[in-house]
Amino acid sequence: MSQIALITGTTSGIGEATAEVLAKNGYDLIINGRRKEKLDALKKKLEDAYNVKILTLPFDVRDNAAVKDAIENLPTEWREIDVLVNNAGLGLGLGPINEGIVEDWDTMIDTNVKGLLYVSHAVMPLMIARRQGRIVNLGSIAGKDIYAGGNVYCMTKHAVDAITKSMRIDLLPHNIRVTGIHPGMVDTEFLIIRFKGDSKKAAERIAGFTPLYAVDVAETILFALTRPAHVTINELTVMPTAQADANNMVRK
């Protein structure tokens, strides 16, 4: 019987790549995102390519009522969720905190922190009832370090790191394994969103070195998920070879 994985933020980047990697490895998927047309296109692509079952679940993780409604009304055959990948997240802006835009702060906090909590809170009871499950939270090197202009984004990813550690303790009696994945620089739509559509600035951010690609992170997630039942990967920090930490990289 195939395992069921729920992945948030699958309409682009790491979420989309994770959906493809897991589908390729036989997982049935519940794919989430705000852009229904992209979810529908991904569903068709993965079903055609890998002969797996896909359920689309379009909602905004920032909307707790929508999250609860979506999870509570899952069809019976989709309620036995084995894996939750909390991937939905974003960064906005890269300026000093004194020049920060409050609306951007709210969006990052609501998505990266509260959205992760809302989805986890809705899904965890389904796992607890079965005494099994795995949760993967997408953090960032920004949750292990700080850098100029990172301020609130770094704060949200430090929060993800703390939540992940807390989940691991609180869910231990229920046999639920919790993993944090912390990538360095990744070449995805994330960079364009961060610079609010300015593709030139996004390209400059990764100029002169080879970053990670979404599939690299997706394959790291698969590695964590496919360890034996007695093994938990607490966390993995995954970096481009040319990047040592949040502040040190070598450009050609």
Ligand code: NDP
Contents of the next structure:
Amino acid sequence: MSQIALITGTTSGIGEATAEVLAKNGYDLIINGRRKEKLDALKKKLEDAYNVKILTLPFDVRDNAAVKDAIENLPTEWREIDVLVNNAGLGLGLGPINEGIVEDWDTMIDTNVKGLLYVSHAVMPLMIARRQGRIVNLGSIAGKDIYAGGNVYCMTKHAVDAITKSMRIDLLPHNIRVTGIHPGMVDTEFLIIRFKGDSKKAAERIAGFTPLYAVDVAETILFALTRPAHVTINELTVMPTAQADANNMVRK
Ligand code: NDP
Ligand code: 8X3
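Could you output the structure for the form predicted together with the named molecule, given that the previous block was the form predicted alone?
Every chain and every other molecule in the complex is listed next, the one we just looked at coming first.
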């Protein structure tokens, strides 16, 4: 029987690429994001290309009532979730903390931290009942290092790192394996969103070196998921070759 993976934030970037890589490898998918039309298009694309089933589940991860409702009302055949990929997230702004915008801080904390908790809280009981499951949390190099102007985004990703480690301990008796994935810079819509549509600033951030592409991260996730049952990948940090850490890179 095929495994079922629920991936949050599949309407672009790493989530979309992960959906494609997992579909190609035979997973049936529950795909989430807020942009319903993009979810519908992805469902069609993946069902046409691969022999898998896809359920679209649009909700805002910040809305705990919507998250609970969506998971509690999953059709019976979709309730045995084997894999949860907590991917939905964003950065907003890159500047000194004293110039930060409080609404942006709220959005990042509500999405990257509280959203991940809400979705996990709804899905964990389904995994615990079956004594099996995998949770993959998208952290970042920003959850391992701090860089100038990263402040609140870095804080949210440090929180993801902390909660990933906590989950691993608390879910150990339930046979649920928990993996943190920590990418360096990836060329996705993330950059445009971070700079609020300023494509020049977004391009500058990855100028002069080859960044990661979303598929590179998706394949890293697949690697973690395809280890034998007795092996858990606790975490993987995946970087562009030109980037050593959050603060050191070579640009041409
Ligand atoms: P994208 O902007 O390309 O994708 C983000 C995805 O998250 C979209 O599908 C978006 O869908 C979804 N999303 C955002 N907010 C919500 C919400 N409130 N509810 C549901 N879905 C939401 O970015 P990436 O693919 O680059 O980012 C994915 C993850 O990887 C994030 O957690 C990010 O922090 C992390 N990451 C990114 C790196 C990078 O350099 N790009 C590096 C390291 C980590 P929609 O708008 O339709 O809701
Ligand atoms: C996104 C990567 O280095 O811009 O998480 O923070 S970085």
